[in-house]
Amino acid sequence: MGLISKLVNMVKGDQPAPVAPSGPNIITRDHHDISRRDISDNALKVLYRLKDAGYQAFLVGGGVRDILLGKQPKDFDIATDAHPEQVHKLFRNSILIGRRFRLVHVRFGREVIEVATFRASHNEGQDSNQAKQADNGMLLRDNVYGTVDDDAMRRDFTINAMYYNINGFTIHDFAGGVEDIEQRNIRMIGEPQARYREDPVRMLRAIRFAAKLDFDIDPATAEPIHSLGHLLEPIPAARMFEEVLKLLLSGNGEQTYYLLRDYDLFKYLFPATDAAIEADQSEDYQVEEFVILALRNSDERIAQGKSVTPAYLFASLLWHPLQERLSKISKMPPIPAMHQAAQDVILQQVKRTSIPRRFSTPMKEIWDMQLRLPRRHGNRAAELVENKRFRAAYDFILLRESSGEDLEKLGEWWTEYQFASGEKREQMTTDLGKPAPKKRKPKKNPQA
């Protein structure tokens, strides 16, 4: 019998677990096999230091379910009874951040661990300083403390509500996480549709941690986002785009792409990409073809420990809204041309999700280098290989290709070109012939 099998068989009563006052399952170190060695170094430096100063610790969320199901976890998250300036107090590599909703950075060179302090829910006559809420349900402000108990039900899914205790190394399960990593569920804690209203993201989140741990989304916790996809426009662009890099770069981009469609919440991250894909009627280039490709090579880089670049994933992305809005630029010549729909595009993507500069410029560079791949004709190819950015505008030519593009098997003669000897790639651009003259502009008559 597995591990999780042995958890749920006790929270069922099979082996029966004591139940603290307050209600979580406590699932005693004899019946779990998380160990210390399975937990960041660093991770329990806080967790004892934290102990030792009076508080109570627990490792939670993602890194108890993580080593329960197998994986390594990416991250090691800190829940805690002390309040985030009595955390940062005990730790001089900490920092404190956040406004809407406080908590600690504790750094260990370039591992960070997050401390945050319990939560609890909201009263009316909370000062606006703890607590802020919009009309609509959106959490503004979320600096309410409160006990374990009550920080285990704001959790959102609760397979992300289990604590593991370093004082008795128990594992405490407040709300069936245990059974429903088992079942492979993934279920909100509390209504559905009032835990979305309160933080929208959280759609994003399940979305993510089905496609990322092949769970299903329980049909009472799925039901509501089809509904509610347009509470995502008021969320600040900079956290959006935060958002989109752990949905599409966490090496389960494709999967993912698929849940967002199939949940009608793909136009609210990407709205002129979704309007290109529904709009589009070829039958030998489709553009959603385009887009799956590009999340389906970029999955197959990370599992192979590539590295994947947010620039080539957003140019991959908005690769035909650009085409779209060259279309509609007249009287322009290609290159200048180019970098007006660029800066159209973009102005319009940064609407919805901030693409910081440091990507941007390379996503216009890819573009730009698009128009400029295949003029080979002379000196140009050699210049053209030594460009910094040949390498992923050359990948992006082999992707429209495999898209359906035709591009008269240019990727093929610039994967031939890149591995030829100097005297085959002289015979590669002359064979190209001369390049077509440019055409000259009438001069006007001189005025009598």
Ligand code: ATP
Contents of the next structure:
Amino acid sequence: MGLISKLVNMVKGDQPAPVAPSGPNIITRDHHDISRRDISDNALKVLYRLKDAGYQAFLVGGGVRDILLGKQPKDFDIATDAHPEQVHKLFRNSILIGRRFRLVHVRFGREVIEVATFRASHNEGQDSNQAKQADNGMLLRDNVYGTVDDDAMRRDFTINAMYYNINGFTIHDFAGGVEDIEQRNIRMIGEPQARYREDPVRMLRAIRFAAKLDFDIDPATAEPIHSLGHLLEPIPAARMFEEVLKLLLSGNGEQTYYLLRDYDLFKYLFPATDAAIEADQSEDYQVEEFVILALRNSDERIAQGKSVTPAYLFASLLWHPLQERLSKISKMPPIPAMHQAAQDVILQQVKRTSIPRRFSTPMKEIWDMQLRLPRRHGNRAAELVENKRFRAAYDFILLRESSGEDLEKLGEWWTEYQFASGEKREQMTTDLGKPAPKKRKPKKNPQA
Ligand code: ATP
Ligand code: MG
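Since the one above is the form predicted on its own, can you give the form predicted together with the named molecule too?
After this comes the whole thing, all chains and molecules, with the earlier chain placed first.
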């Protein structure tokens, strides 16, 4: 019997669960498997310093969830009754961040431990400095402090509302998260539709966790998503960009894509891509195939510990929208036409997700190189392999070919060229023959 089954059985009643009727299930240290060894030294340092200063301190969220699933948590989030300013005072290496949601980041080199003060719901009289909700139910400001019980009820899913108490090493399960972990179930705390209206990004989070953990979304939690995608429209593009990276660039992009399409949310992230997929008449669904292969590629790279970049992701997802745009531009030479089309496509996309310049620049360079890699005559090939975007652009060529595009074996040629000796390289460019003569418009002959 696995750890979690032991836990669930215990909670379900092998022994009476040690809880007050409305409080959390408290699972004592000898009944669960979270040990301090699973928690990063820096997170432990923060937990202990808070506790020693007389505050409550819990590890919460993905940290607890992932350890219970035997996975390595991506980061460690801490919840406490200390107010942000009080936390800040305890750690010289900390900064206060956020307006909509104030919290403290404690920095240890590259590791950042996020410390949030317990939040309460918004009903009890408070001023708009602390809390603000739009007419449509969306939370605009969320700084009403409360108890750990209040805090748990405001979290999104039951599996994210388990708290590991550094004082006594118990797990406090407020919403049945332990059982949902066992059932591999994503379940919203509270009334799903109202919780999506408060924060529509929760729809994306449901899908992200389903794909990442290979869990099902509970029917009542899943059902409203199909018709609420439009709520994502007013979400700031910068937040959407961050969310898209977590969705598509965390190692489960392909699976996440299928879910996004099934739930009709993909079109709110990449409207032009979605439209290109829908409009695709090709027999082998080249457009969608291209997107899927790109995502599968990044998933494989991540699994191998290789780097992936948002520039490449966006270059792939927007490649067919770019072609579509290009087909509408006439009377312009290829390169300026490509620049014009790129600008149009990007301008459209940043209405949904921002694309910071440090990513849009290399993205455009990858596209640019798609026009340049076929032109290999003379010294060009030798120069192109030295280009800083060569590697990404070459991968992109291979991707286009595997999705069914016929590039006359361009990928194969470049594969061979890269590994060839100097002599062989020269031979290869010579074998290409002379560059095709530039097409000139026939001169108008006024006498004819
Ligand atoms: P991971 O870090 O693996 O992506 P996580 O569950 O830790 O997963 P975070 O975004 O780090 O996700 O958030 C930490 C915790 O904060 C969550 O587990 C959840 O309890 C809470 N939380 C985050 N975002 C929301 C939200 N939009 N609505 C309600 N609760 C949220
Ligand atoms: Mg986290």
